[in-house]
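In the form predicted alone, a lone chain appears below as structure tokens.
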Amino acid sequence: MNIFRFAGDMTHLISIVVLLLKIYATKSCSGISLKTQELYVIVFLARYLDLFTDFISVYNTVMKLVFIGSSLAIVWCMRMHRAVKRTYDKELDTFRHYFLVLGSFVLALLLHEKFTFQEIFWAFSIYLEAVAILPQLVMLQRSGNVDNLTGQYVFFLGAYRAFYILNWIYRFFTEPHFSRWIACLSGLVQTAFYADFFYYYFISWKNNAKLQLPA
């Protein structure tokens, strides 16, 4: 644990709180991609297979449970909640996300650190997380206008991964045997996907204007 990882965990947690606030306070999931949320459920379930076999710390276990539970709650609301599901826009959320799942799994079989069941699924979760935001970004670009809470959700989600890159850099220079190259490369790719969004988010913040993305 270091300050960069803690900051990453907290910004990730804030992004989830913002999204849950949007859904429960407004009874709306307008602008939110169900496909991205479903991908995150797969990411967390695949990554935390060690939840009941390897105990690291209370903090680590609690965070794993929070991420799994919150992602399942979000998907449940978007699919099952009587009021929320009516606000979901299927017409805009058309990204073929199953290709991302298939591609990530094939890549995990080819590129991994150890050929074990748990490590394959860990690599799969890392690859899938790197691209899981794509349906959301595409949906926002198609809609053009982005409401305040949705914009903050995506911003904090991108900031979380940026902090994790700093965490990996820090660990590379302070830990003699640090070798999570899969996470590092995937994190760089994932952060790159946010670059365009960060630019327009900064412009809207600077001009105190509503966030708009080019169609």
Contents of the next structure:
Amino acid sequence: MNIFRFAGDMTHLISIVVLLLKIYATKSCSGISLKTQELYVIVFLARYLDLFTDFISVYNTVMKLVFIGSSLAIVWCMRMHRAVKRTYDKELDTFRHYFLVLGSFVLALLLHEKFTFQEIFWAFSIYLEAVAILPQLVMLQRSGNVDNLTGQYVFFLGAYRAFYILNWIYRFFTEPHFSRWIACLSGLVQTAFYADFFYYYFISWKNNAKLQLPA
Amino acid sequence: KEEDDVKDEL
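Since the structure above is the form predicted alone, I would like to see how the form predicted together with its partner chain looks, so please show that one next.
Shown next: the complete complex, the earlier chain at its head.
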């Protein structure tokens, strides 16, 4: 494992900790898209089917379980926790995420490494992850004002993607047969979605001002 | 070639 991959995993983990912190500390999930969170649950469950078939390392297994567990906990809080669910901005979270699920699944049936149950679900999870942030980004755009923790959550998620791209570049040059074009192309698309957000995040950081997105 | 197919990323 190279340093970029590790940095990517850590920023991914930090983003989840930031989100859990926001929900637990403020007892509020305002500004957070339940649809994006539900998509992440599907992404992790579909991708980590290999928990039952392949063992890579303790690190991999633990991280997979953490990602599945934390994403389930977040969705549970937003749907079931009495205080938290009252703060959910339902009217701002109207993205039709079922289309993303359907579209990703159809794409996985067409484009995959092997036509097996596990490989189809792996490709599906890669495609779905690429677009899963969209409901969240649309929601931020609609609300305009972004609170600090929500802004940091999205920032760390974007950083995770950026580090994974550096990781692939590194692997491409250091490993003789590294070719994972499905993951790399989807990863590029996914990271591109964050470009706009990053732009406004850095401007607000530079000016030491609250993050505001244009309507 | 076999080991290249291991999906070792998260």
